[in-house]
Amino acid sequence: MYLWFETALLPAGWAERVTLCIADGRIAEVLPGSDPAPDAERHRVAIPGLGNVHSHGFQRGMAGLSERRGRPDDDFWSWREIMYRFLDRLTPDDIAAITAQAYVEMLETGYTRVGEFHYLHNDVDGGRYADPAETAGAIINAAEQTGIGLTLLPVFYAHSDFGGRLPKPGQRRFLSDIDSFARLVEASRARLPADAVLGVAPHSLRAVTPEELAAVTALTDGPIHIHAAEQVKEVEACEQWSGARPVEWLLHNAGVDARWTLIHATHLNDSETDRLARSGAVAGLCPVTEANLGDGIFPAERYLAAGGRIATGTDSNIQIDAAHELRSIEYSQRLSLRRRAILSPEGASVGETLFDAALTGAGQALGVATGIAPGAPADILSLNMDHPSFAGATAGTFLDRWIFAGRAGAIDCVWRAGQLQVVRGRHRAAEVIANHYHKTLERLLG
């Protein structure tokens, strides 16, 4: 299969007249400065697909249900109670239907692989399904139905707070011990498609003891993801338990390195920021959800200046849009620091800087190669150059136009592993999946 583009973003920068040879879902050859072969599909501008490093697929079904003030101090913790009530009614089929809708929206907006931070393991009464990977199978079903690449991150969750406190009733669908979690991991591994990646996700230092953290991370040589320092209350509780802040504790005690992704890492002091940057780990930023929940603002300027690695995630899936996540990282810094063009070197494009950082960071966090390069998965987006956002654009402004000025319809086609999943901005199965999603939500919420 051959694709030909007038312009394409390669690892070395923008190139003209680029032919891509695709075989077995990967890019076999990249030929800049070439004429299109007779059987090549012709398109205008290609960029690599992005990885979404943090998703809770089922939460797409509760988007907009918490936007009513319930008490004067509404925050993450009150939102969590709404989330617990919503998930209590979900069957594996419901999880698959909701997650498939989320994955369609990811593909349509530029994400070609997702890290599913999957913690809804148990039946509604807290009991194990006969198949430990029953709900993991629902996630895999959604990924196969939509064609998105999957890095599955089964979550270990055993406690309600620091120090191994007993779990709360609302957490019964999450819970495992080490032995049952090991069985869950192996059962999930057996169900994964060929190009999927399996990691593990100790939920947070609230939900695991140090001994459990060590046992869980020993179960894989793949990616390790963990929530860390999302909330001020969490930081304060960690200090009371251990005398250290969450990221400080992890850096001192958990061997954090390039295999790790710390999700959110919102509340860092300067020392933690610098040390996390030096560790080689990825900070998995979810600025749209973090804004929705009132979490706070990640210290991106200092972290990136120290060489830190970032990627983006859609987390609660309140709104799914790769460009919006990238834009929100920069805009949060502008609002906080009251300056512009903060996260790029002088004279450089902010959009390209953010895109390159998120592309590379997501590949590391999700355990896959990225970019339009030989050997990488053929995960490619074409921009819709007839869209008003690209009027008069040149290669030097394509990504700034998409990230800061684009809106629905800015992406034309999406190939995932060489398969065309999105055409003229619409997923090939969007209508069928949306109809199933509507029926599922009408039943659940009716």
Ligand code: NGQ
The other form holds:
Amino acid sequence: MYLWFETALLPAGWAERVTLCIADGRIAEVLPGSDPAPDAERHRVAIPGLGNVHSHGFQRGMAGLSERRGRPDDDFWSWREIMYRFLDRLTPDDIAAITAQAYVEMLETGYTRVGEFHYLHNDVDGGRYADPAETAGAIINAAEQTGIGLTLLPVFYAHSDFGGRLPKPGQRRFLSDIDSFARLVEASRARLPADAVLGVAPHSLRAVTPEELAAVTALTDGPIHIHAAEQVKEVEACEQWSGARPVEWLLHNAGVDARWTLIHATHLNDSETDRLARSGAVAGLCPVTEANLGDGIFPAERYLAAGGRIATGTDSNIQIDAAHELRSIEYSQRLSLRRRAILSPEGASVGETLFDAALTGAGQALGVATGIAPGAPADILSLNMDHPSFAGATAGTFLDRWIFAGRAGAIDCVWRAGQLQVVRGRHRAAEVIANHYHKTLERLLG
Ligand code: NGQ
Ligand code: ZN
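I have the form predicted alone already, so could you send the form predicted together with the named molecule?
Full complex below, order starting with the chain above.
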């Protein structure tokens, strides 16, 4: 199949009149400066699809249901109680229906692969399902229904706090021991779709002991993701337990390198910031969720200046939008530092700088090649040049217009592994999946 674009964002920058030859879901050839072949589909502007490194799909179903002040000190921890009550009753079919809706929204806003940090493993009473990959199957089902690329990150969760504390009743659906988790990983692997990637996710230093962390990360050679330093209370509890802050502890004791993605990594002192940047790991920033949960602000300026790698995640899926995540990284810096255009080198576009960084970082974090380049998956977006967001635009401002000033409808088509999944901003199965989602939520909330 041939796609031809007037303009396309290639690894070396914007190019004109670009033919892409696509075979078996991958980009086989990239020909800038070419005329469209007679059978080529023609479009205006192409950019690569972005990876979403952190999602809890089921949380899409409670978006907007925790925005009422419940008590004077409402915070992350009281939100977590509401979240635990919501997930209590979800069946594997509910998980599939809610997650499919989240994945439609990801594709429609520019995410072509998702890292699903999947921890709802057990039945509603905490008992194990006969098939250890029962709920992993629901995630895979959602990915297959929507066509999104999947990096599945089965989560190991065993404790409620530092020092191997006993889990709480609300955590019963998450729990594994090392043997049952190894079976879960293998059963998940056996079900994966063609170009899916399998990693592992020790949930956080609260939920695993150092011994468990070592055993879990030895189970695959895929990506390793962990929540770290999202909340101040967690940093203080970690210091009490170990004398070190969470990211400091991981850097010292866990062999953090390019296999690792630290989700949030919000609360870093200067030395942690510099050392995490040098480690080669990715910081998985989820700024929309972090704002919603009152987590704090990642020290992006210092971290990027030190060469740190970043990617974005939609985490709680309170609102799913790649441009919103990218914009929020820059806006949180502007609000706290009271300056503008902070996260790009002088003279460069902030939108393009953040997009490039998040594209490359997500590829590393999700275990796949990225960009419009030979050998990479054919995960491509086209921008809708008829949309007012792009009035009078030239290539130098395409990404700033989309990220800072775009509105719904700015994205036109989305190809995932060479298949057209979104046309005119709408996923091909959006209606069917939304209907099923409505019915599921009406029953759950009724
Ligand atoms: C989660 N979410 O696993 O869904 C967590 C809440 C926890 C975020 N951290 C649970 N944003 O961290 O204990
Ligand atoms: Zn999370």
